[in-house]
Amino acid sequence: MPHPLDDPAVLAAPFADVLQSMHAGQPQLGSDGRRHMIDDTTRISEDEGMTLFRLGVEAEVAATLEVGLAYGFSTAYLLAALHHNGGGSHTAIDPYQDTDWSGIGLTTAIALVTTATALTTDSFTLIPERSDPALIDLARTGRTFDLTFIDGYHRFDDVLVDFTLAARMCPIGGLIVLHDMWLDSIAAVASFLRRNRADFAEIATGCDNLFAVRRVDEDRRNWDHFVAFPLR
């Protein structure tokens, strides 16, 4: 039986209308004040988005983080979860928001936090840098995030670095989610984590293209720990 939180009808205004327009492929407002066509390959699906929303609601998240803002699809779902939970803050990392995405993700996020009753203008922050230095800087400030969504560069080493750095800011009970499990690079990261990060436990998402883990312990590995892992 489908989970009630997987039904897009549970999304509150203004998220439902914005996401309906985005998933329909309608031109979206950019930072230059004009509407731009969006690439239909650069997005999460509605099912994936509702899974993110459900995970955020069930975990009662108050602080979320994502690597890769792009057009703002995942941002909208994560902000919707924060709104459902009564408020919070979302941080997105994307060095190419203006050059590659016409500022659409940023413009969408600002519009949502200024109109959603449970959010404020402080509920969204964009860090326009590469993810590796941005994550290090966030960790240095002592930040923690209840849910981190990693959907930036999809090379094996980049994703593993993003996870490793994000894990340092994931509290016990917090979640980290990877997108695009159809790619060998992402599947390989998931395989490595299953066998080498006992401080994280995989959780079922009901969505084949998402891999999610929950922090269950401190990292207690020896300095030379390594367990061989298959590609998938």
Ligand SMILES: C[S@@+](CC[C@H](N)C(=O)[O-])C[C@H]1O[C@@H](n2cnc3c(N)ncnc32)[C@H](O)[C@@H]1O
Second form
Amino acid sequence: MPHPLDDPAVLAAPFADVLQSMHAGQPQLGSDGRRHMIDDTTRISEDEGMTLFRLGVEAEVAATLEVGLAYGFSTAYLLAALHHNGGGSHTAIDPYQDTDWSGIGLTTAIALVTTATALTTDSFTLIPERSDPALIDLARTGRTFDLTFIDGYHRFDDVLVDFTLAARMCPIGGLIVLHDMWLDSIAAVASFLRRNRADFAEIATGCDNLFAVRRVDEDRRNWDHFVAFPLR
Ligand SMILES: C[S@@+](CC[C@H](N)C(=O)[O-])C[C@H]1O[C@@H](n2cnc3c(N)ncnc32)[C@H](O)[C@@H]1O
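Since the one above is the form predicted alone, can you give the form predicted in complex with this ligand too?
All chains and molecules follow, beginning with the one already shown.
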């Protein structure tokens, strides 16, 4: 039996309306004030989005972080979770928002935080940089994030770096979610984490394409710790 929080009908009106239009592939408003066609692959699915929303609601997140904004599908689900929880802030990192995505993700996020009653213009920040320097800078500020969604550059080493840096800002009880487990690169990161990061425990999401972990401890590995891991 599906969880009630997995039903898109639970989303508040501005999120439901925007996501319905986006998932239908309708042209979306860009930062130039015009509508642009969107491709049909750069997105999380509705099931994955509702899973992110549910994880965010169940964990009562107030501060969320994301690598990879693009058109803003995942951002809209995460903002919906913050709204459902009574407010909070979402930070998205993406160096190519203007060049590759016509500013659609940014425009959509601003429209949502302006419309949703529990959110404000301070509820969304875009860091228009590569994730590696951006995550290091964020970590230096001492900020923590209750949920981090990693969906940026999908190479094994880039994703492992994203996770390693995001983990430093993940409090005990916080969540980190990887997208695109169908790719060997992401599955290999998940396999490494399962066998090497005992400070994170895997959570069953019901979504094969998502890998989610919860921080359960400090990182207590020795300097030379390494457990060999299979690809999947
Ligand atoms: C698959 S898309 C993200 C889709 C988005 N999560 C959604 O559901 O709508 C991947 C995104 O990662 C961004 N990206 C690529 N390299 C990156 C990097 N080094 N750091 C941060 N973002 C990056 C791309 O510009 C693109 O927007």
